[in-house]
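Here we start with a single chain on its own, the form predicted on its own, put down as structure tokens.
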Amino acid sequence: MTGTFRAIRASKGEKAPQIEFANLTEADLMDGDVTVAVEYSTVNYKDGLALTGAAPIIRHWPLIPGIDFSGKVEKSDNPNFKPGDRVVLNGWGVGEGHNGGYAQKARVKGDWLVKLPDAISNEQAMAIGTAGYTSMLSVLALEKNGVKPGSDVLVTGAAGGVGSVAIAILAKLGYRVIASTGRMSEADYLKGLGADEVIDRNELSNPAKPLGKERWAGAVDAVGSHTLANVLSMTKYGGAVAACGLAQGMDLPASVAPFILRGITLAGIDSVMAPKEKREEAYRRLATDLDMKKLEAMSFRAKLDDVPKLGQDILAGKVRGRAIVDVNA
């Protein structure tokens, strides 16, 4: 890859970002001490918001979107990285205020990069992406708050990226997984990932009672709003809920009753600015606790040309599992 490289570039429009495919040079990249030859990216819910303008995700114009990428170090002025190192980047404002992963090249701060374990290929790293990395952070939070294998754990937004990976991890670790989805037609897919039970999201999407029947010891919630309120109200005494998404909304119309009467813990999951130590722990655990055959089963391939349409589809709830975007295809 010399001279120019191909990228998606978003420019500010009156109502929505103007998305174009462009041939850029290294002069178009932003500051950083490591240049990466990008191999793969992916499409997360936040990418959909950025590409469509459904939320003000992009803060710098023009910008290369894409909050994730994996590839090999091409040049480095950072002592922790050398050419040829396989690396992954999730978050840190990349694809929001700093050029992101929808390009064949990226220049970023080395502190934002994580070296990939040998057991995870560059392609698998983007099957995981921010969604899967967030799932692992959520499972770690449940563990640290006393939710033990063998207990029931709910996963909301189950057919999406976060949900799919969370189910696979939890099942491998020995939890009994209850999957909540708005697409009951995906029940067989979810059970194939390891879900023991599949419920309709409508059971959780209406206004919640202060306390409901105790149903699960823990939960990974990627939905927020009324769904999260219901999840909390039905969590068993001493349980924990990892909140990592807002597909239904940013509000939390809940009661304090689950916290003061059942001792529930609500653990917030931040994947964007999480310190490097947490990221490295998450990838170490993904290398051992995620069944790569299940990761393959929940993944599909795409090209850079497919990304704008996938951004629309993921917001419409039409994307199952994880998109692996080959930026060089």
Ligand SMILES: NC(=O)c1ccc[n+]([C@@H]2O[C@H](COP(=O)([O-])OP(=O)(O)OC[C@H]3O[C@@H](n4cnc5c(N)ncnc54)[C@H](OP(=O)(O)O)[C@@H]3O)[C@@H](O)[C@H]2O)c1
Second form
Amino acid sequence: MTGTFRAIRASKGEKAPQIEFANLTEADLMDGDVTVAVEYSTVNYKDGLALTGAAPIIRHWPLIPGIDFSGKVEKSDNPNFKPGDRVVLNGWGVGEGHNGGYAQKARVKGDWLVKLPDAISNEQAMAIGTAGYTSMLSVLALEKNGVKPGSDVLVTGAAGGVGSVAIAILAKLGYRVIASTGRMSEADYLKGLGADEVIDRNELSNPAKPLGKERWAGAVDAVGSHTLANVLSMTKYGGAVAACGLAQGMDLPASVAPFILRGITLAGIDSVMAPKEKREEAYRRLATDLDMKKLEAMSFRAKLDDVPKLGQDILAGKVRGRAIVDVNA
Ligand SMILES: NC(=O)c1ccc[n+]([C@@H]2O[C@H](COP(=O)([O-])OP(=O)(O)OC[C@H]3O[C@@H](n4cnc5c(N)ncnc54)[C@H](OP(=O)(O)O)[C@@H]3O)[C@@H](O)[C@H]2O)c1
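Mind sharing the form predicted together with this ligand? What's above is the form predicted on its own.
Zooming out: every chain and molecule, the one shown earlier first.
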């Protein structure tokens, strides 16, 4: 139908959000100075929480979920954007309090958008998604805290989205990557992405000692809880850990010993409200430091119709790597 576009819409339900496929019009979109013809979105862990209601991610009803999208600018009242510009959006509360990426059209604040570098296609931007962009922010934080290529870096939640992209970036930059996973059957996949060593996540999932054997100079942790406590306790003197996720839990049952006896730095990573300059730096670096063949190897294609099921699967730890959702398929 002319003037309409297809979208997933979440309405408040008794226990979980009610998810429906709807044909909407621009009148259904929220305020913003740039309208984007959305081409691709993706499914992150947070999208799984939003779609299933496993956590109260959605703050406005009804809402188009989807925390990421890429596409082309259709209309712009923002001086920084013109029709045809290729753009990506990650976070800023989109898919939480503002209509998101599971639709063929989006209207947002231009200040939330980043122009994609030539080396990253709109499809690749969603293979990267919030997960991959968070991986890059994490690697930047390790670099800023003195972790040098050649040293051992641990990646937890390795077969997930953040983990898979982090492994590929770190391997290309010349780090020796140790991947921690609960899916040892994925060891070959993880080695294909660049992991030098694969360990079972059970080694890290139980209550931690204040200090353990020094094993890695840095870590990208997507898991939190006991895992992060163990990661800190086994980080080498002067090392750094980027904490970006909570797949095991939001708690941090750790001691201060790694900080006061080994000078470890714990760097917090937030992708949602990260300032524009940091985002642009992350995308510039992704364009050079992420092997696009590896990105392809960790990605799979999906349609808008597949999104509700993928939301359940990602929470059940059944999704490997990154989903590219073609919203027009
Ligand atoms: N800080 C930010 O701005 C930001 C941005 C994006 C994501 N995140 C967070 O980062 C985490 C990963 O996101 P994602 O999109 O990569 O999700 P994902 O694809 O589902 O990956 C999470 C991975 O964590 C591991 N895992 C799951 N449950 C676990 C448990 N109980 N104990 C230990 N490991 C477990 C699994 O890896 P294996 O199968 O390999 O064990 C899983 O694949 C999530 O907590 C997400 O909310 C934060």
